[in-house]
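Let's start with one chain on its own, the form predicted on its own, as structure tokens.
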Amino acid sequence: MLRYLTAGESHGKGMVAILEGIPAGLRVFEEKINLELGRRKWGYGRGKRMEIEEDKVEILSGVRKGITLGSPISLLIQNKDYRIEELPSLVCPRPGHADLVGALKYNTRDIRNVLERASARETVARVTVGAVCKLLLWEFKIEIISHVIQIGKIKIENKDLGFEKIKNLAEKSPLRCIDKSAERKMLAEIDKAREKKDTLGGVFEVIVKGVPPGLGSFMQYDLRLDGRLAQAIMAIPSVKAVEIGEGLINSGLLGSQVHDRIYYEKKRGFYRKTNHAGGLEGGITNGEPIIIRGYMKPISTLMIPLDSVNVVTKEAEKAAVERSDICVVPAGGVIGEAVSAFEIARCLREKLGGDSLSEMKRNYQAYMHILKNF
């Protein structure tokens, strides 16, 4: 029912979206599209890219008057660094990059025909279309944010902050750290890491509130919100691991420890002192905030190259440098929003259905009563 598709190179003219199944009667703001585009470039340890792309989107269709049609949303953000017909050929692939593994897929001795398309450049569309569906989710009281918990080594504290004080912290933050002292030192890490032409990873935390219970389904396994989730997480490049809840830490726990009681009062229904499972229980929302987590790898363009074999000549080489950033990983937060919200909002119109906004609405309603009354 709600599906997307991006389409564009890295240096080609631009990034397209085309999102469909948004309801008709939904307002869409352009700046509320562009702010998001503006987080994702926003972060310590970004490159000179980010600076030269102004990265504001153009609707080009499925909205009149700022109101969506029902019909599918294309959106448009064009390349001011369009030069992809001038590129040089590149034949010698980057570890930890879809260089070579892409080359001998497509049968290409040409690795800009890869690295074009393979970058990360493409998640601007991503977060076009999860800007999008952030709108539809808010209409439902669902907000989405997302923090940094970790840079290299460098973990924070204390992350039980509440919703409110983590989303301001966070906006405050160059890294989007909400932990003060450990953002002084996570910016010396990156520091350290640009003089020593190095990269850095680390980890996000993304955090969804008003999540009503029920979203998702165990009937299939494609049908599970987590395994949605965590597929949409995991397709964020650069990310190699995904948590949701404290799955790390509760695979070495007793079953006593780990599972989150339940509680009933007859103002809140049904629910839970504890959120060790992230708010998913069997593939769907149990009203508990849901909690993901993406464990990025430092990104795969070194300023001083590692070895690589050239794959013309097949001699010993170093790997192609392409202009590349340090550390990505408040970027990867503010993406990991966007492929959430995406997911919760095609489940959302999964369980409610609905051709117009306030079609879905009525259905939403009837749908809350039938929780506050069971």
The other form holds:
Protein chains: 4
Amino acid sequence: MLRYLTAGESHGKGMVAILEGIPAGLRVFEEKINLELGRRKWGYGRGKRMEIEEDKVEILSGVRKGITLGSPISLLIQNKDYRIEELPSLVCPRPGHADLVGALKYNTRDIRNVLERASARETVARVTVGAVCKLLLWEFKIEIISHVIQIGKIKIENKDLGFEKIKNLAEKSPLRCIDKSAERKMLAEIDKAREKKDTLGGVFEVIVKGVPPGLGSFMQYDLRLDGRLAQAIMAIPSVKAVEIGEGLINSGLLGSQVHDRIYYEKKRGFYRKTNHAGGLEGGITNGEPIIIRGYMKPISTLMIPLDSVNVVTKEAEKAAVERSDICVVPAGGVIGEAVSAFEIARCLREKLGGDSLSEMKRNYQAYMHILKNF
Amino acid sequence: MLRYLTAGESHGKGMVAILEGIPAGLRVFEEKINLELGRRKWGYGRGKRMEIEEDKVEILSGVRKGITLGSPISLLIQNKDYRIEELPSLVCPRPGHADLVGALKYNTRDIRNVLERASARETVARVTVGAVCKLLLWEFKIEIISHVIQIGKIKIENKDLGFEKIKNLAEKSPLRCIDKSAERKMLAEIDKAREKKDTLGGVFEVIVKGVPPGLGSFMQYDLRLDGRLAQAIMAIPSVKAVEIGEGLINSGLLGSQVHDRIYYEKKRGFYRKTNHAGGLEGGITNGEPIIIRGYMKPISTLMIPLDSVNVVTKEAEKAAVERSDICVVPAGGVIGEAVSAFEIARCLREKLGGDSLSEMKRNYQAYMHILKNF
Amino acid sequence: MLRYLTAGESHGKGMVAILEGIPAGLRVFEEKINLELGRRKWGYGRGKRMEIEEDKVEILSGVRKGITLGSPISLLIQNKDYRIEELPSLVCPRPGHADLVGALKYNTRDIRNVLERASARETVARVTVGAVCKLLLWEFKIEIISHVIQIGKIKIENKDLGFEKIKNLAEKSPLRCIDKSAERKMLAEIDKAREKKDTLGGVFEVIVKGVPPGLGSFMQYDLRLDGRLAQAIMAIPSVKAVEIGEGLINSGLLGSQVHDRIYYEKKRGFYRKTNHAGGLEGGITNGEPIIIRGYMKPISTLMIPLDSVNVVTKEAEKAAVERSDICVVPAGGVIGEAVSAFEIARCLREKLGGDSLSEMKRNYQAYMHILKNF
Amino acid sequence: MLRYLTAGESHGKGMVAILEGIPAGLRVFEEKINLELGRRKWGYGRGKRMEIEEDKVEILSGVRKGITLGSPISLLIQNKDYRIEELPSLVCPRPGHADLVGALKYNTRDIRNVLERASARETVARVTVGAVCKLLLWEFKIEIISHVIQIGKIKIENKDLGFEKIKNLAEKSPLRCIDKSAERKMLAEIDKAREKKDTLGGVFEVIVKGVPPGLGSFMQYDLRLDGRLAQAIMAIPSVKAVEIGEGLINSGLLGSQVHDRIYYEKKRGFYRKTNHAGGLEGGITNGEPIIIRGYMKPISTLMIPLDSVNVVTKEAEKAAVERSDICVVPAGGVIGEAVSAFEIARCLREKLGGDSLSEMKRNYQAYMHILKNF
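Form predicted together with another copy of the chain, following the form predicted on its own:
Whole complex next, starting from this chain.
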């Protein structure tokens, strides 16, 4: 049973995660996790905080001589910008952020007390958790990438480039965008927003390759992998919509246009020629790549602040201005990869059982053998 | 702690649910639950099964003299069409359904063994659970409705009619559609699809009124109400995308166009003039109506079946034809209400604690008092 | 992931359970479950209710043609003695029962509203759940029995009879007691208590044979099988102490007297000559039989009622007299088997994964092979 | 919803815990937690490790200016004795420890890889979690203490000293023993065991004062507080039996001797003159002190090692000798306090809800008011 908790405030000592259920025998190195933290930090449109923070993980437990022990893996990312004790109180909530609702819920008039945890900085912890899960998935040839398909009003042109090409192009782009022409326009949009002291949202797409059929289950609503992924993606700050496969377009089409016909070849087993379903049928993986999109609203902290109310005086005032980003959609994708990695690894653990990587692999191979000879 | 499990197969003896965590002292009648079951069944485009089934619930436990005891509420809806033992085996999986992946996962060549549970008939159990949750929410003046905003390519025109008007219009429409002109076109679309032996999807919208600020939490990813609602809605069969508020449009706009500015009046407390966020900020309710949309693909069972493969012979064959519906978007909305009701009731229980309705109410009133004098 | 919920009141329509996570492909028959229900009902010292109730289970879902589908199994045991709506209210709480604390917690002055769910009749649902788990365990040659080792002050003489002998003797005894001489005295004790209109407790022992090493885990406190079993046994009504292996005696001995030395033979693998640990080391099974004991207090409902207080008038009164048993320790053992079966099956599912029995078995055999060649 | 995870190996960098669900507004200081860590470390019969380790906690998150934020509290205790990377491998499992079963389960022949997490050092993390929970409980006048009632064969004489006296005497005793005469004999027993290079177990008792009636629930087996406490106590390393109230003795008595009769006085409300039930009826607190006992086997690591087998060569060898303690029953009691504190705090949160301490208190006072006027 894979599960995790995170802790940490934006300007606290650091971000912490405990990830439980990773089998014994997996190679885990801090460098690998740091790569993911670097991918999260990077991207045009990020604010000054990204320059301050180094985002290096320290593995506190669960690993010995570079190999997991099967014990909980605890991960610490220290904040360079640790000053939560000195930071001034804040009384004008930013619309779109958790500031006001958090103050009401937790009964505090110093919004600092809630925004520190509500901050998207928490996602560094989720990214470290996801990085470890990715290492596990990699042992089963499951790979996860993301790219940006929209920023502001600029959308990429849909070209079916294939997994490797998308991966390579995305990693090289400052916006994780695989369409050079769209990228140029996106960069310009971000510059424009910066000038206006405004912010931008957009859409990222996560693609998971190599997932075997049969992960997730329709037997109970909370076992469906589509539902779990939707929760994971929607729980990323700023995400307000989630789409699996061609979910939006499909809602306007006929059944005969949508469903991925089934074919069989002895060598390949069952396969599809299309993947409108985004790799999930009935809440279960069907062996095609999982495709999931997160729609992000623009960042809530604007340099030209919006109308707000001082929670102490109740007078109209402008919202607080915290140092922030202009656009974080590329980071959204990297976080999307991480939380997807966790959910898929969780289903894989449920399917395969096992306490060591070798045991998981043995069970995996036996399952793949059955599938092949089904 | 509110939780539930459902059980039952499409042509089994019946559908069962156990709902735990409803406080003592709530009036619960079978008639109220049956009303919701009726709303689920109804709607233009439904198939013959809907005529066969009566869908009457029997409360097996948890209620005495019409009042809950605080004990688990178990609910049974008997299937009129009980014949799972006689139904023939099925070997040609329907694309889009869980048929093939279920057969592979559970290692059976009789697809009947998986489709019976994977069937959307299971949602009658979720609707009964949601119906009880609605009764609880009603005690706190929280009300949930749904309507259909798109079927096939036909979308309603966006008019801001207000909660009561939407409710009344939706309840009277055979498609739960509040736009008469769109409704006519939708009905025609469904007729066309029926003629072509094809199916249609669409979009439903769930609106929740009266939710106090402060439900859900950003403290851990799995406590966020946006994520929980996304899971609940995505876990409805055929839903492939979930949107909160104006999540899709907002991803293309500037921050200054999106975030709901904050105002204050002594009598009303904090309030907004817009609700682009759909009632949720930072994963927490902000006191505005919750708005959530489910995007449904067309039904997977077509009367002109799609290409498939016989799982026994491995020969190409057409998919199985099971009796089915043409369009279930109105039902999707009713199910969406039910699962949203559960998630909101769950957050309300976490916020208020309490073992009896009177205790919950006392804690609620104290909280509302604090909010008012914040 | 194995989990279950039960529902139902003592004089309600019936007891219900939903058990989720049983793999597809397991033979499950109502007769097998009814056998366990019969074993629970039986035993010298039971009250009149046991004569009224037939305790026949109806499987409502999860099974087709006698084989599990992998879907949730729902189980209904109808109450013959259904009259919860007519039963009079009750205002004098019975000491030792949940009557008073339940009334306070759920805020009701009619104790009937709480005792109906707090009644030990709920354990019929747990027994059905356990019966299904036993059928699963049986496929892995894991068998569970129980016997009574003490009633009132009468204890059996400790003789190491071996699993099969204990099983056979227990099944034939009206008190599930394997020591004929002790049994006679126990029967006399019960008769004496009946005459005095008093009640008796005692101790049962559950023995689990054939458990492979490696179930449960020390990696997190809530994964330990010793803790899970302790919770399961303590949560049986009337149980007030739980012991694993020779836990009580061992607390007074030296380490050198207690720990089960380790030996090895090529054919047997690692083994022990003693089993003071009761089959669990570090919260994990070690391959020796699991031995767990439940210490039951005497039944709380006495025919000569104890001092109590009328919760309405607050006047001193005698406690209510409900029809009840004199001694239920044999039933306690049967319930102990059931809840142990669930916990062990749960750990087995976590260890082996798999969605079908054949997949579980394949993974099991591979694991056993590794153990053998460790 | 209160929950926690711990991480860390015995000779790793440190022990980590994340505790979630503590309300905002609670004073939490590292000194308070360190006091509990000190209490755990202390006690006659402890080994050299206790001298090496300072056991100072660092709060990494969840607290600002000494006040909780409602966010997850993460706690780090660095190990002075950090050398997991250099420690030699270990091939002779110690009987009674998780060594052998862990090696088999996690498929490693270096037992070091399992004993590091299986070590009782992990309980420092549980103690920090419990220390925070104690601070929360203290706000509701709930206090938890422990004392040692048996070491080896030496038992204290049962004298009803009352909570405060027990607390004071226990805190001053090197064995947390309130009976001076027994303490002398216990010290001698420990010295004798040390000479023999043997180890000793014993029994601790945890007492919880000030718990309101109504925590826990009989509505589902896993909601019962007796079951939860049993799991928590049994999951402490070396504990092999758990007793609530006079659970052992009661199993041999008549109902009329056991059940705590109910009385009422206007000023006190309902009360009992005895507390044989140990404060729990039907799995729910009844307002009397909770009394729970843990029976610990002797430490598994002996300085004169027991028969074992080299897991690599399969030759008979003596078990590994790791530096260890002779007797840890006093520490067991302190750990018992901690895990009980968590379980009671968890039930309190479920009962009261609330996100801030002030909200919890308000709901608590309203509940106490109702109880008073029941």
